[in-house]
Structures are given as C-alpha cells and as structure tokens.
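A single chain comes next, written as structure tokens; it is the form predicted alone.
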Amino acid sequence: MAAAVRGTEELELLERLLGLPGGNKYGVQGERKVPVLQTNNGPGLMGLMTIAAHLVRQARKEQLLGSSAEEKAVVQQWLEYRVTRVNGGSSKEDTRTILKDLNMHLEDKVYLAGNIFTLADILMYYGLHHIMVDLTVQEKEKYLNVSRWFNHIQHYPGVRQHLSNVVFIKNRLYTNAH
C-alpha cells in the first residue's frame, strides 16, 4: 500500500506549487497529528484547511478559494469533506464510501466545485493519491468520473510534483458508457 502524503507535507507541497518561497515551519499536535503552523508574531494557525486557506491568500491566488459565494460555499463543503471523511475513513468500506460519493459528484463536472480549479481539488488530489495508486484497473474502471477527475488533476502544471504518476487506461476515461 502506497504511504499517504501527510499534513505538513501536503502543505510545503501546497506552497511550492502556489510559488511561494517555502520555510514555513509545521509541526503537528495530539494524537491525530493536526498540522500547526509556527508563526513569527503570536500563536500558531492549526488544521490542514486553516493553514491552506493562509497559504492561498498569501499567495495572493484567492481565485483558488471560489469567486462567487456559492463557489466559496462549495469550495468549503469539499474541504470539509477532505477532512472529516477521507482523513478519517480507513476501513476499505469507507473508502468504497468515499470514491462513490466523489464519483456521483463529478458525474456531470471537470472539477469539484463545477468548473473552476480550486483548493478543494488540491487537497482532494493530495488526499486520495495513495487511495488510487492502490486501485486496481476494474476498480479505476468502477469509480471512472473519479478515475478522469483525478487523471486531470494529476496533469494539473505543479500539482503532482515528487507524487507517483496514477497510470489509467484512456480510452476508457473519456468515453460517454456511464
């Protein structure tokens, strides 16, 4: 099984492809090693979507965060999802779970917020990569709107970075079989 891309390395993952200039220190805290950002000037900013949100903005690419307020809203509700659910599931049930949910989803969308690339797919990507490099090819085959997302993002400029490459069969992604 594929080791999952922790927190902290989540996030200096997230800054190298924001462009920003790295050297942030993360720890983590209590026994589910939620990320902590150490700060110059007071305390620390704690949770995976807490330090993201900062890092976007201090990037300057808000665009990331949705424009419109439903985009906001939605771009919350994955990042939420990313937390609560596919950090926490981890029984294979959990994870069938997740992958269908997701696949329902994109059934009819390029990206999890509609049509716009956001922090919401980031994190997702980054949180499901040891998830799909596990998959079997009937399996990628199973959950394919998931399968093309992920495949989309993968190729995203920056995204993937030292992460494995997720091999899929094309002609099977961009057919109309549903």
Given for the second form:
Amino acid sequence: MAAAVRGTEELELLERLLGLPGGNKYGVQGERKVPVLQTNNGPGLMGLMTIAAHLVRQARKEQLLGSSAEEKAVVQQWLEYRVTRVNGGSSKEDTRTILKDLNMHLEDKVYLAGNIFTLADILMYYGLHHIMVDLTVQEKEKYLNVSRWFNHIQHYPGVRQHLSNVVFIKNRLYTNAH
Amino acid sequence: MLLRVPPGAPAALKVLAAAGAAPAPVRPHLGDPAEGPELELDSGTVLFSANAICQYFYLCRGEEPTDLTTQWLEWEATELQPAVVAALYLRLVQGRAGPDALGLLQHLLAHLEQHLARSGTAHLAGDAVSVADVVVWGSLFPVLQDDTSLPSELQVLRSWFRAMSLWEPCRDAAALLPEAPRELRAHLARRPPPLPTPQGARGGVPAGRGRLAGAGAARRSPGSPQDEEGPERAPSDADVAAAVEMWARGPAALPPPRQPRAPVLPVEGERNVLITSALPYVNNVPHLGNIIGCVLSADTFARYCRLRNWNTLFVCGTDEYGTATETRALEEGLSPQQLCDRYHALHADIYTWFRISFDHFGRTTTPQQTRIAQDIFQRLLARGFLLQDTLEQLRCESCGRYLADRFVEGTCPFCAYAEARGDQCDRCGKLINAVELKDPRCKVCRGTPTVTPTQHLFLDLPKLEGRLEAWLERTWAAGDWTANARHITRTWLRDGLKPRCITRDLTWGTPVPLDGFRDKVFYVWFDAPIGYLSITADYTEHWERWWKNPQQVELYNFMAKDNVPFHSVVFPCSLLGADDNYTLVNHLIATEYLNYEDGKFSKSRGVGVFGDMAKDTGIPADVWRFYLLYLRPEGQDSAFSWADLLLKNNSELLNNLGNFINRAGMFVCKFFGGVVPAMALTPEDQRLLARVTLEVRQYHQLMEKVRIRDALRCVLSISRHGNQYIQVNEPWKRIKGDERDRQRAGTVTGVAVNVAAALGALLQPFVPGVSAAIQAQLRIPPERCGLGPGLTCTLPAGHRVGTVSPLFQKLEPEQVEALRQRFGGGQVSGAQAKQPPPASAPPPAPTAAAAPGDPKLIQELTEQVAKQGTLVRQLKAAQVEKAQVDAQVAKLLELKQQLALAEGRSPEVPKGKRKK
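Could you present the same protein in the form predicted together with the partner chain, rather than the form predicted alone shown above?
Now the full complex is given, and it begins with the chain already shown.
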C-alpha cells in the first residue's frame, strides 16, 4: 500500500502551492502525530486544518476558504471530514465508506464546495492520494465521481507537485458491473 | 432553513445553543431519528457536521473564524468528541460509574484548564463567548452535567463551565433536552461501541461519523463482559427491605473470624483454594508490570479468599535454574547458587514491602524440586510419553561442554555481521539457529566449537493431546479462565502440538536421572512449574494433600499472558502423562501487559519503575498497590503514567475514599465525643443502605470471578455514595440545630461511620495497610472485621472510636514530575505539558546577519563549532543526563547552521532529529 502523505509534508506542499516563501517550522505532537506550526510568539498552532487555514490567510488567498457564509461552512465541514475520517490509517471498510460518501456528494458538483475550488479540495486530494493510487481500474470506475474530481484536482496548477500522477481511463470498461 | 436535531445525539446540544445564539433564531425540529443534527440551507445544501452548523450560525452573526476558533473546533472534532463518546458509552450503555468515564477525559480536561488558566480570559478564544466555547461546552455537558463533577483541582475550567451552563443560549438548549441522558443512552446503544480509549490514549474514534458515513453500521462487540451488567440501577423496594434486614442483623451477619492454622491444609467439606503466582525469574528485578501481572493480583485474590474464610494457600517462589542464571553468575564472578541466594533475598524483600501475603515464598533449587521433578519424569518415562532424538549442538572442547545459544558468537549467515549472537543477529535482527553461525566462537574461551550431534529427550505432546483436550473441556466448563487464556490455548491446540525437548546440556538444573543423560539437566520449562509443587513440599510435608487432590482443591494460577501456554498446555500434559491424580489448574487468570508511560518497561534502558525502587519514591506501598490494581490490565493492555498516578491518588484516594472515611470518623469524634450516636433510619438512609449493599454484592460477584479491578471500582462507588450522603444531609449544620436536627445528625453520622467500617473490610484485599489503619482508628474489634454479604451495623450506638487521622497524603505535581524525570518516560503528553510544544532553541543573536563570506565571522564560528563539539563529546562520554546533552547538541546544530549561512551554503536541516 502506498504511504500516506504525512501532515507536515502536506503542509509544505500547501505552502508551495500557495506561493508562500516557506521557512515555517513544523513539528508533530502526540500519538496521532498532529502537526504543530511553531510561531515566534505564543504556543503555536495545532492541527492540520487549523494550520492550513492559517497558511491560506497568510497567503491572502481567502477565497480558498469560501466567500459566503454557506461556502465557508461547507469548506469547514469537509476539512473536518478530512481530519476526522481520512486520516491515513483507515481500514479497508472505512476507505470504502469514505469513497462512497464522496462519490455521492460529488454527484452534482465540480468541487467539494460546489462550483469553487477551495482548500477542502486541496487537502482532500492530499489525503486521498495514497488511497487512489492503489485503486483498481474497476474501483476507480465504481467511484466515478470521485475519480473525475480527483483527476481534475491533480491537474489543477500547482497542486500535485511531486506526487505521482494517478491514471484514469477515459472509456468505461465495466459497464455491467453495477 | 431547516434544522433537524435528534435529541439523543451527543452533538445536539451545541447545535441548539449555537442556533439560540444566531441573529435570527431557528426553530429546531426535534426527534428526527437521524444519525446527527443537520441543517438544510435554503439553497438546498445540507450541512451534516455539527461544528460546521455551529460555525454557520456564528458566520451569520458576522463572526469570522480565527486561527484560535478553528483550532478549538478541530481539537473538539478530533480529540474531545471521540473521548466523550467513549466516556458516555462506558457510563450510559455499560453502566460504569461516572469517574471511570471521566478518566477517559482527564488529559483533555487538563488541556482545557491549562489553556484557560494561561490565557487569563474567561473564554476559549478572544474576549467573548465564541463558537469555540459553544462547541466545547456542548460536547462536555452530557458527560459532566454540572461543574461539581469536575475534579476540584480544575478550578478555572470549573468556573468556565459553570458560566457557560448559565449563559442563556446554553441554558435554553439544555432545557430543550430534558430527557437527554435517556435519549443519549438509546442513541449510543444503537451504534457500534467506540474503540476502547485507554487512559491517556490520544488515538480514538472518528465519532463524528456524519450521517453520510456508515449509517447503520451496527456492529457490536460480541460478548464483551460489561454487556451483562447493564447500567447502575436504582435499588428496588425489595432491595431496600433486604438491606434494612441485613443492617439489623449486626455483627451476626459477618463470618466468624478466621482461625489461622499452620500449615494450611485442605479440609474436607470446606472450600479449599490453592493459589499460585507465576514464579519470577530470579536474576531479574521485577518491574511494576510483573508485580501487577502475577504476585499482586494473586495476593489480592488470596486475601479476599481468606476474608471469605475459605481455606487458602498462596505459594510462590523464585525460578532459579537455567542458562540465564549461569551466564549472569559467570559475569558477576559468583557461583550460580550464590547468585540465586542474593537475588532470592532481593525478591523476598520487594514482596514483603508490597505486603504480599504468601503463605510460603520458596525457590526451585531445593531437594524437594529434584525429588518431585525426577518422580514426574520417571512416571512419564514408564508410561511411554518420552521420546529420544538427536539434536545438533555446538560443543566447545576446551571448555568441555555444549554451548547454550547465548554462549556462542559468530558471523551472521544472513548479513555477515561478525558479532552475531547465537540466537539473533543484532544488525539484521534475524533469528539464528546457533549451528548456522559462520565462524562460531565460544564466548567464554574464544575457542572454536564444533557441531556435535547429541541425544535429547522429548515430551510426546501429540500423544497426550487427546487427554489434554478432554481435560480442557471439563475445566473450561466449570472454571473461570480469562478470555486471553482460552484464546491462547486454543491457538496452540489449533496449530497442533509437537514433541518438546525437556533436556538441556547444562549443569545448573535438576539432573536427569537416566543413563546416557546423566550429564544433562531438565529444561526450565519442564522443571519450573514443578516448582509450585516443590515449594509447597518445602512448606509442608503434607503437600500431596494440595497437589494430588483435585476432588477437594480448586487451583488458581495467576500470570501474565505470555506464560499461558506453559500453564494451560505443557505443564498439564506433564501431569496428565505422569498420571498420579494431580491437581490441575481450574482457573487460569492471565493479565495483559502494563506499559510504562508511552512505552515499555526496560531495565537496560533504565525506563520504568522496578520493584526495588518503588520504596525509594516515598510513595507508600498501599498507594502503589491501589494504583496498580486500579490499572490492572484486565481485558486490555494499560499504561502506567505518573500524571495519572497523581490524579488517582489525589482524586480517588484522598478526595473520595480518604475524605469520606475521615469525615465519618471525625463527626463521631467532634460532635459525639467519640461515641457512635443512636440511629433512627429514615427512608433516605435505607436507600443508602440498599445502594451500598448492591455495590457489596456486585463486589463479591466480581471478586469471585477474579475481576479485581472492577471490584475496586465498586469500593470506590460506595465511598462516593457515602460522600454524597454526607453532603446532602449536612450533619455539621444539623448538629447546631434543634433536637430533631441533632438526632438526624446522629443518624447520618452513625450510618456513615458504619459504611466506613464496611469499607475497612472491603479494602483489605487491595490496601491491607489502609484497611488496618481504618480498623484501628475506629477501634473495630477483630471479630467484627469480617467481610459480610452486605452492609451491616457493626458499630452500634455506644461504640467508642479511637483517634481519627487522615489516611492519605496529597501528591504534588512537582514531586511526581521529579519522579517521572528520574525514572524516565515518554515525552510529556498534551495533558501534562506545562509548556507549549518544544520550541527550538532561542534564535541566535543576529550575528549571522552579516554578509555571507565574511572571513572573520567564518573563523569565529568555526572555532565556536569546534569548541561546542568538544563539549558535547565530553558530556556524552561522562554520561550526563540526556536533557542536558540534548540542549548542548541543539546549540551545536544552531552554530553549524550559522556557519553554513556565513559560508553561503544552504544549512543542512538535521533530519530525523525528532526521533521517538
């Protein structure tokens, strides 16, 4: 199984994507290896979602957190889903549930928050990468909406960086499968 | 906008509170049987995360999320919520007492307390109530209900929680869900049980399974033992009547005091209990895990059996034969016997200090051992259960002996490492068969050993398998074997039994009494369990009345789980094969492992508390006993933690148990001149009697099943009931009132001091010293110190108590922190961290700001690096404390970085610095 992108690594990817100069110091805390951003003043920030939102604000790209109250809440919701459910060590059964959830949600949407690309898409992409790499062609077809979305995000400028490109086949092979 | 809130969902409260705080209040639809709250917006979007819903309401108020609010929401979702769900499940579905459930939250509560105390404001983020406060409060309310359930040392958190509970939107939300606990219970019971979150574990469950996620994934843990018990039930009328009757019987309800007999021997018609605890290996000092795993658990049970007046014999001793002893003796320049003498005394001292009540603590190097082991061997031989076969072994001709694995070194056949050990390679970690080593060397004389075929004897386990299975079937049907013991045994049987070698080419062991094998000894696994018999024989010449008497004797074996196969398969096979009417184990009680802080106990790394050091901590033996039994790894591994030890001492022993017993006694002394006052029981008192009696009954049931840790919880519940009873009835106020009030104060005091007396007996198996202190302070005569089936009036009106003084002492955080540092341990976890995450060394003075390439600066820094490097090497060589070395290393790295910058190189970031 492919290794999950680690929290701190993920934040460095995000920094580069946001065009931040880098230089932030990260650590991890506790058994779950929660990322911690060390700051000069105060105790630092803890948690993937918290630090990611902080970086977005630092880069003055607030639109990535949503514009209206509704969008903001939706982004928040998927970020929370990302940190509570898609956490790297999921079992096969959990993975299946996640893919099913997302597939259902993305049925009528381009991005997780509807029609705008947000931080939720970015972190969900990093969080799912190790899962998607291992999917069979048949599974990718089964979670068609997730595949479409994932393929779209991995080609979004600056997102993928050094992560491997996950290949999706355009024509369906298993039309009778479900 | 449509808000649907299932009243049973743990997340309901915060959503309702946030909705109440929204500018245009939303009327919730209660009672939807959904998984969790959801908010349908006018656009058709559905929010299914409770925190996102709360955030949405606050966004509508114009309050944008900040780093801090986001951080709290994330913390709540990933850390607090899973723990709360687990705690609620424990309490509402499995019916465990409140403090148990709270234990799961303790590090999180400490985190909140610390944050609030440090920030100096009354709110979690900013100067006013924010979404963070609402979300955290909503999560905590179902477990805490009111601030008094918070430990009193969490002062700031308490007042924050109280203020939040009084804040209008929160108060209204709580009022909207009056039936919350009942609904919550139903809600939780429908869902899969949360994964166990052991104390301090920061893992946990994604409790926020959104409704999208896995709805109806109803898997229940099959047959988890708590399931049978159900929640704490209120006493029925019948319970009350029975308790009142029991109370009235007075001391007559107690068993007569035990007449100690020496030696203890089985008596026909009585219950005869034989208890063994796994024999500790002589040359290891036992650590806390060893102590709770066998001797302390066995001791607690033995004490309980004696209190029940069962005829009880508890034996143990040191296991002294074998290669390890021989090697160690060689290292220390002693004979094996001298070494054993020394360590046996050390073991005995440790157990005496822990108040382990062995009837006999013997050893395996005795004539009885030789006699009994050889007899069993002869019987096995005569019955055809021994096989002979050839083994290839390394023999050193110059030393004139066969070499045990650990006496050989050589080149690893896998990775060519030149100093591989005979059993394992330290470099590649692979297990090695000693004869496969290349260029083997004798560790003693450095000579070259040769591979020599040698004859050995094997116990024919396959031939005994049928008898073993028949016996297991019978004993399992009637006995109490822990689940892990059954499981491990089954696995062994499933994999099929193979003949096992019972002889070794050593001198330090029981000699094999057979021609052709006279230079060999028995392998320890065959020999050591026979120690139970020989140690009993050392205690009494009538040992056979215990060990060849399965009709009258019930045998309990206590051990950690790694020892199970030897007691459930191998040793029973020896005894079944020897066929001499041996007493075989009826109840096999195996514990899981106790870890130390975040890792394992390790003598070589100096991590953990070992038996001989416990004394030096200044913490009394009974506090150690209490905490180890409280943590007893029943059912799953548990972890010793200093912070938790402090918390349990201060909350359970001091504030709960000690406080109750001390107050009960003090009231008698202060208000009634030391004489127990007359009691006129009201229905309220009778309910208390019934509650206590129910707990006592539960205690007996659990103790009989050797669920020691759960039984201890019952004892603590009793004093908790007692504290509440005193608190509600306020005898210290009533004593100043009119005649009726004073009489009431008398009744309450009298009942309370009788509950305290009962606790004295109930505690005896766990903390014998404390129990004796209670009985002495209350001057309970010996014939009334017995353990009855329920609460009875043992101290009638007119009984004069002695001088009452506190039973426990508070542990201070500094004291415990010092101990933690002394004994090593993992990183400071979130709960205990006094400081923010380890900040790197303070930024260097801005000398490095000079333009790259400044030769003077480069030279200066080069010198500094060299100097610092020397210092670090010196410190390391002097084996100075690790923290000190680390600090200097950090400084060195900092200097190197500066140097690199000055030279215009990009500084290398030290990789892998943060090792665990």
